[in-house]
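There is one chain below, alone, in structure tokens, taken in the form predicted on its own.
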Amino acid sequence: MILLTDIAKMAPDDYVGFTFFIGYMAMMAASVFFFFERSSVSGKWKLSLLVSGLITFIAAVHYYYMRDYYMAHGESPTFFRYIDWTLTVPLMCVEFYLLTKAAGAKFGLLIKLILASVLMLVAGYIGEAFNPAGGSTSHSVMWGVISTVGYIYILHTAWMGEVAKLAEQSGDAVVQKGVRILAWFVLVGWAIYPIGYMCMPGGWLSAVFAPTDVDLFYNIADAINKIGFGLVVYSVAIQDSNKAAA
């Protein structure tokens, strides 16, 4: 646990334990935020809002337990972010199967979405945490290409896929509008991750950020994907029950 003489021997200008500390109260108070505004939406989106609390609640946790890591020993945190995107990024794609379900989304795709989601993370995860000493190019690139395949699979199904498809059969603008601001997370949001990836040793960019560094922009895409992901929803759920009560 991060004891108030840590903090007082944090530099002033270590950026990235700045944004861990941001990053969990931003989480956390976004979710305070979802969990309360169930109330204020109609039946139908209750749980796609629950669903947007835990997101952030979820990456709250890891973000507590990942700044009192780096805290102590001033490197990344690579087990406890992956194990937090592990449980977040598939609850991320749940909300594109609970926006177009009501267009006849069925539960297969919902399942596609969460098994492309983690072979993402799972080959992320071996691409760069079992990276032999020294790091290994053609080990990065090897993991990292398996992992492109889930990343692909996503960006597709929400731009051009089943995803987009139903949004455009529900006839429903709101919902249309919020996939399609989805999808941008998805295309350019998540997009820092493997840009992330490839600065790690053995990869593309890793002359380029150490991996401490990478953690900075990790914290603030983080914070920007998973609160902005729920924003949306939310902002489709008040719309779309406003509409309806019109």
Contents of the next structure:
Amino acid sequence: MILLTDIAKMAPDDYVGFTFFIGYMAMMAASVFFFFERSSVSGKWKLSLLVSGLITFIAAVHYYYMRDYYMAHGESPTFFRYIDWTLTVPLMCVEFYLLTKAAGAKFGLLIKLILASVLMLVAGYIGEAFNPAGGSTSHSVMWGVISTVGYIYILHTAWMGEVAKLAEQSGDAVVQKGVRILAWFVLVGWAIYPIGYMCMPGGWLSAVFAPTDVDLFYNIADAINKIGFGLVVYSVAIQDSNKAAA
Amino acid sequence: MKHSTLLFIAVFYLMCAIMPLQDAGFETSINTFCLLSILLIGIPHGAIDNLLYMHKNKVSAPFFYSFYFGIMLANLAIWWFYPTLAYFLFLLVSSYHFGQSQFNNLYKDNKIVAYISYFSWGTSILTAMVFFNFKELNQLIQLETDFSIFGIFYNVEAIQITLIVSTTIYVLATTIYRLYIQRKINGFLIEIFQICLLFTTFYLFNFMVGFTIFFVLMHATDVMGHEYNFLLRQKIIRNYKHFIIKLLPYTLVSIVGIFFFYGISQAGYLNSSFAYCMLVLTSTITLPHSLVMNNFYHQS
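Right, the form predicted on its own is done, so what does the form predicted in complex with its partner chain look like?
What follows is the whole complex; the chain from before opens it.
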């Protein structure tokens, strides 16, 4: 690990480095916010806010390491990146489960979502970390397709499958709105990650973007999805708590 | 969100994942797959027009077939005497038909917005498909001398202006309706996302892939869904298997007809090219099909 004082210079146009620093601070600030705001919501939402805080906190710790790794080696910290996602993406699935639990979501739903997210991440990791030197299109395509299958399962569950149906059944406008916004995050926010994936050597966008741009897309996507996801849960929680208190 | 939209999004993401495999063999495979999808899913969506019309309007088979073939003959006559007019009519009818099937469950309370949306959405999609693949289509058109009479429609500036105007009208209509009349922001966002993704599809993929994704996934499956639900409610069919059996006869007739035309065109019995004949045939079937579907949606 290197300390900030050891860093001689950062190029003003190093947007990847810039987003690593921003990402780290934003994730940490969001964690503090979610942990402190737990006291503002009613009992049933405290666990959801704790999970939101954990997602951003785990990401903040990893961003701390990823930032240093990038500064020291000038390359993508794929290893740390996927450790971070392996922990935080299943936690996002937990958020879906917690939102719909009151409407009767079963533990099986959580398991299915976690399995789909693991498929998505493991395939993505193999595609990225074991990409042969110089890049292999067939390798990145094969693992990219497998990863996309996991993603499509989550997308379907959130928009039309069990999660969407449970939200509908709940009859609670606040929960419905929350699930709908989270589903939008999965549809649009999570779709930024494949753009990053396709920037690696051998990928579709490798001719347009440099390999280091992978991290630019990942950092932007992480900031939107992790903090945004948590803020949606917070917004639902605070609305519901206020409604209950009135 | 409709099932067809989610299917479209899923296929779009998967296509993005596999498209880097671009070599000659891959392109041939994907184009063959597209052609098969059009034949096996695209064509069947119009293969039960007879059932829909006869059950909706309680008319006899002779009446229906006279009506259907009458329109087909009239359209053929227009193609014979005024091909440019017939082509324009085909584009206009297609725009309306695509838009109507897309928004059939909307705008029931506002006919003006409905018609504006049908035409503007359909025109926007058709022009985007051509605009984003202009070079590719232009090369194909140059190869077929029959298509030279449609040169007036293949002006990139005119297509661009039509695309901008129709998209603007559509976005304005949907904004007014969804946000100010219906007050449903989610529906509005889905529509905007969908049209952006369609444009991206036409931009990223070749014409065949773009057209197939739109026509098969967004149009044909959607229409077949409406047809299936109607026939099930009317107790004309019992299940999916029964529905497929009902679709089979005219689907097979159409596929055999296409191969027949291909055969006689290869044998040199036709004065026009196979592509031109297919255009005339598609237009001739589209016109009565669009009228049947218009009747179907109006009475739903």
